[in-house]
Each structure stands twice: as structure tokens, then as C-alpha cells.
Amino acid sequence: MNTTGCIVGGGPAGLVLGLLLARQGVKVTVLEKHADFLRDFRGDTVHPSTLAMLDEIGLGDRMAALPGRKAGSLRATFDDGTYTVADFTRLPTPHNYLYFVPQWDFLEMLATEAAKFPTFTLLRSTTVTGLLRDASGAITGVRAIGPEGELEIEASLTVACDGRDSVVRRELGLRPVDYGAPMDVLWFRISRRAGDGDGLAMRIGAGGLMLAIDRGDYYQCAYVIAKGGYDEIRAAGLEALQEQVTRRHPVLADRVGELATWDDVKLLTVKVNRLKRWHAPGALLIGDAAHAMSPIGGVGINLAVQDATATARMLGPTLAAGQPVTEADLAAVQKRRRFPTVVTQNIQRAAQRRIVDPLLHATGRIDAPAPIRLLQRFPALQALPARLAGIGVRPEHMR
């Protein structure tokens, strides 16, 4: 099988890139190892910069029609009260909010729109098993196994969008620099009832924090624990976890029993890492394959989509013209996207070191720190963290 662009991974980065290249007339094939998108995705946050890009390519109305929830602010509750940390309504309209939409709906929408272009192909249930190389060692495509058996896909450019455990990265022999993280996250659902309040709420106290995301009829909860602490929490028993959830979010006291077994609780192992080199001859890595982000700020999807947008804008014309993509072209994409990645990761690492880690080991009363109180005294400052999370350091556009 021959294609111009072979994209490994049908997540947000892969499908956005596939769609944007197909719109330019590039023959593109996306390989997705699962049969569908109906899985328990953890990252469902769509940011204003992504919404703006979808507007630019005419998909704003389609996106708005998906079953999502809008959050205009992020609030944090300490022992001394509740504070607004980020006010997204202070961002430019029309997308002055975070949009929480089931990722399977988002991905299906992208796949459906991309399928309208004759140059786009999505191969589901297809897993990459290796890379094809020419005599010089340059990547010329991938080996994979799909529903009909083994296949080879030859491509002018192979783009790895297959996440932080990237097969392409492993086959290239690339190893990211690991910056560490002091926490992991327990991920679970608890039902939401009328009158509970809406939006995005964080509960902070001695020993940790919990984020409750309003998803309409349920809360998606992220309960932050110390790195490697899952076995200890599990040994203490499910009732102990239920008590901790109740202490963090008292309104849930009458329904924490919905966490009936440990199967209801998923462990997200947090990684923060980054490749020094995002490319090899014939191949490019973007999104989590190039840089795994901390969940702080929920910006992982946003960075991946921005990577894909920049890649499509910078390499699409070359691929559409049938010209070879050079190492210099690939290096230019990395140079463009490395800066916002480094800045964002450095902010996340600072927050982990100065805020999250001390909280995980604290005892006693936890009051809001001085910077949080300053945000309440001068509400206009709440636009700064909102802009950093919602728009990012270097938003990309697709004109």
C-alpha cells in the first residue's frame, strides 16, 4: 500500500493532522490500533485555541453540536474558602471557556469530516509492528498488522502520533529525557445531581487534591496521590478512599458508594518527558510521542493539536506538491513547537515542585497561598492563568 503521509495513531493529534493534510489534497493514511474510539479517555478538555482553529476550517458549528459542557472558570477550595484561580470569561470571545466533550465524540467528528476527502484513509484495528527503511536507513513507511493480516504501508513521511508509549519512537531508538513527577492520578466517575453546582472545581487539603469536572449527569474526578502510592491506598481499602473523597468534596458523601470495586478506579501514571530530537530521516514525532505532559492545566490535548496544526501548515504544501520533506523541514517543525512545549512543561514542573508535592506531604490546615489570594484582590489577574491554559504560549492557526 502506498501513501504520501502515514500517520500512526488516531488520537487528537493524528486525526487533526490527517484532516488538515487531506484538506490540502495530500494522500494520507491514519493507522488506529483500536476498532473504535469508545474508550475511557482521560483527556477530554478542548481549549479555546483548538476551538478557534476548528472555526478557521469551518468545523466550529459541528464542534458546538457535540454533547459537551462549558466551564467559564476554575475554582479551588481550601480550608479557608473557595477562590477563583482562572477566569476564562476574560479571554476573547467567542471561545472564552473550556469545553469538556467526550473524546470519542470529538475523534469521531474529526474522522467523519476527514473521510469526506478522497485522499484520506483511516485504518482501524491496525497496529504498527515495525518501520520500513531504504538503503540509507531513512524511514519509508511502516509494517503493521490489521484485520486482514500483515501489511506494509510505504510513505513519503511517517508521523508518530501514537502517544507516550510510542511504537515508532521505540523502533527509532529514541529515548525521551524524563523530568519526573511527584504524583499519580486516580481517575473515576461519580454521579452528579441537580443543585450540585457546575463547572470545574478543585478541592485542596492536607495530603492531596481532587478535581471534579462537571460532565452533565456525572463528575469525572481526578484524585491526585503521591507517586507510587497506589498500592498503599489500595491496601488501606476502598472505604478509606471513599472517606477521602468525601472529605475533599462533601457533596458527594451520599454517593461515594458508587465506587463499588477497584475496577471503578483507574490509575494514571504521570510522566513528564521530552525528546531532544523529534525527527529522523522520513519520520516526525509530535504530541505525547515527542513530549508527555503533566495533567496540570489539562493542556496535553491542546499541545498535541497545536503540534498537528503547525505540522500540516508547514509541511502540507510540500507533500501536496509531491516534493520530498527534508530533515531541515522536520527540524523547522520541532523548532516551532519546542518553545511552547518547554515553557509549558517548565511551568508544570514548577507547579509540581512548589505546590503539588508539598500538598501531598502536608498535614493540618491548608489555607490559600498568597498568590491565590492576590488573584481575588485583583480579579483581572485571573485572565493570566486562563490565557496560559486556554490559549497557550504559541497558538497555531490554519488559514
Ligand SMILES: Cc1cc2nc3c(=O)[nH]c(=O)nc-3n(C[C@H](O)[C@H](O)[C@H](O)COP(=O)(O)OP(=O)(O)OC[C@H]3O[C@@H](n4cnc5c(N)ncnc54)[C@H](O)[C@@H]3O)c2cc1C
The other form holds:
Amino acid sequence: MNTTGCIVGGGPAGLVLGLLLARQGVKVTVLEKHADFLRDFRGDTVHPSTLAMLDEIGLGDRMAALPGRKAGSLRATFDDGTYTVADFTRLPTPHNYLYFVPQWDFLEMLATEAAKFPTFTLLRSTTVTGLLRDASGAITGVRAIGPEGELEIEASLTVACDGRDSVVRRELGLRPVDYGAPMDVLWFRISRRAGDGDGLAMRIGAGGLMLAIDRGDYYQCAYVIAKGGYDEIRAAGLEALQEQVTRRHPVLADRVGELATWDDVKLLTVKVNRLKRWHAPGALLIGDAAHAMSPIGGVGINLAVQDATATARMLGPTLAAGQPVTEADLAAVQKRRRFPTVVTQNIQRAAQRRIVDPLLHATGRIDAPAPIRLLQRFPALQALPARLAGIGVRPEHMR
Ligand SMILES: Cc1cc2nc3c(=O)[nH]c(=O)nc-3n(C[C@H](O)[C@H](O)[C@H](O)COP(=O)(O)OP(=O)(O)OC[C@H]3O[C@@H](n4cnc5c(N)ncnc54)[C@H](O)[C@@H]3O)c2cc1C
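Any chance you could show the form predicted in complex with the ligand after that form predicted alone?
Expanding to the full complex; the earlier chain stays at the top.
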């Protein structure tokens, strides 16, 4: 099978890239190892800069029709009260909110829109297992296994969008620099009732913090634990975890029993890493395959989408014209996207070191730290964290 752009992985990076290239008339094939997008552990945040790009390509109405919920601010509750940490309503953009939309709905919408272009193909249940190379060692496509058995896809350009355990990256022999993270996340659902309060709530107390994402009739909870602390939490028993959850979010006291077995609780391992080189002859890596993001700020999806947007804008015309993409072209994409990635990861790493790690090891009462209190005294400053998380560094456009 032949294609022009072979995209490995149908996550946010892969599907956005597939859609944006197909819109330019590029023959593109996306290979996704799963049959559907229904995976619970994917984050749900869609940021103002991604919403702006979707407006630019005429998908604003399709986004608005998804079962999303808008959060105008991020609040954090400490032992001394609740504080607004980021106020998205202060952003000078029509989408001045974080949009929480189940990622499977977002990805399904992208796949449906992309399928309207005749040059787009999505191969589900198809796992990439290796790379094809020419005599010089340049990548000329992928080897995969799908419902019909093994297949080879030859392509002018292969783009790895296969996430933080990227097979393409491994096959290229590229190893990211690991920056470490002090935490992992327990991910579970607890039902939400009318009158519980909506939006996004963060509860901070001794030993950890918990984020409750309002997904309509349930909360998607992210309970942050110290790295490697899962076995200890498990040994302490489910009741101890239920008690900690109730302490963080008292409104859940009457239903925390919904965490009935450890099968209801998923452990998500947090990684922060980055490749030095995001490309090889014939291949480019973007999104988590090039740089796994910490969940702080919930920006990983946005960065993946921005990488895909820049890639489509910078390489689309060359691919559409049937011209070869050179290593200099690929290096230019890395150069453009490396800067926002480094800045964002540095902010995340500072927050991990200065805020998350001390909190995870604190005992006793935890009051809001001085910078958070400052944001309360001068509310206009709440626009700054909102801008960093919501719009980010160097937002990409697709006009
Ligand atoms: C605990 C935790 C919580 C997070 N919460 C958020 C959040 O709330 N908001 C946010 O923005 N970010 C969040 N993130 C980060 C976010 O999940 C990632 O940054 C983002 O999903 C990266 O997108 P991607 O398209 O690069 O990769 P992925 O989303 O990982 O997609 C990769 C795709 O490739 C497919 N694939 C993998 N291998 C193969 C193969 N060999 N063949 C074919 N297909 C393959 C996978 O099935 C998958 O669909 C969180 C991360 C963690 C660890």
C-alpha cells in the first residue's frame, strides 16, 4: 500500500495532523492500534488556542456540539480557604474558558471530519511494528499488523504520533532525556449530583492533591500521589483511600463507596521527557512521542495539537506538490516547536519541584502559599496563569 503521509497513532497529534494534511489534498494514512477511542485515562482539556485553530478550519460549530463543559476558572481549596488560581474569562479570546470534552468524542469528531476528504484513510486496529528503510537507511514507511494480517505501507514521510511509548522512536534508536516527575496519578470516577458545584475543583491537603473534573453526571478524579507510592496506598486498603478522597472533597462522602474494588482505580504513571532530535531521514516525531508532558496545567493535548498544526502548515504544501520533504524541512518543524515545549516543560518541572513535591510530603495544615494569596489580592494577575495554560507559548494557526 502507498501513501504520502503515514501517521502512526490516532491520538490528538495524529488525527489533527491527518485532518489538516487531508484538507490540503495530501494522501494520508493514519494507523491506530485500537479499534476505537474509548479510553478512560485520556485527559479531556481542550484549550482556547486549540479551539481558535478549530475555528480557523471551520470546525467551531462541531466542537460546540460535543458534550463538553466549560470552566471559566481553576480554583484550589487549601486548609485556609478556596482561591482562584487561573481566570480564563480574562483572556482576550472568544474562547475564554477551558473546554472539558471527553477525548473519545473529540477524536471521533476529528476522524469523522477527516474522513470527508477523499485522500484520508484511518486504519483502526492496526499496530505499527517496524519501519521500512531504503538502501541509505532513510525511512520509507512502516510495517504493521491489522485485522487482515501483516501489511507494509510505503510513504514519502512517516510521522510518529504514537505517544510516550512510541514504537517508531524505539525503532529509530532515539532515546528521550528523562527529567523525572515526583508524582503519579490515581484516576477514577465518582458520580456527580445536581448542586455539587460545577467546573474544575482542586483540593489540596497534607499528603496530596486531588482534581475533580466535572463530566456531567460524574466526576473524573485525578488523585495525585508520590511517585512509586501506589503499593503503599494499596497496602493501606481501599477504605483508607476512600477516607483520603472524602477529606479532599467532602461532598463525595456519601458515594465514595463507589470505589468498590481496586479495578475502579487506575494508576497513571507520570513522565516528563524530551528528544534531542525529533527527526530522521523520512521520519518526524511530534506530540508525546517527542516530548511526554507532565499533567500539570493539562497542556499535553494542546501541545500535541499545536505540533500537528505547525507540521501540517509547514510540510503540507511540499507534500501536496509531491516534492520530497528534506531533513532541513523536518529540522525546521523541530526548531519551531522545541521552544514552546522547553518553556512549558520548564514551568511544569518548576511547579513539580516547588509546589507538588513539597505538598506530597507535607504533614499537618496546608495554607495557600504566598503567590496564590497574591493572585487573590490582585485578581488581574489571575490572567497570567490562565494565559500560560490556555493559550500557551507560540500558539499555532491554520488560516
Ligand atoms: C496522568 C495524566 C493525565 C493527563 N491529563 C491531561 C489533561 O487533562 N489534559 C491534557 O491536555 N493532557 C493531559 N495529559 C497529557 C496527554 O495525555 C498527552 O500529552 C497527549 O495525549 C499527547 O497526545 P499524542 O497524540 O501525542 O499521544 P497519545 O494521546 O498518547 O496518542 C497516541 C496514539 O497512538 C496509538 N499508538 C501507540 N502505539 C501505536 C502503534 N504501535 N501503532 C499504532 N498506534 C499506536 C495509541 O493507541 C494512541 O491512540 C495527561 C497525562 C498524564 C500522564
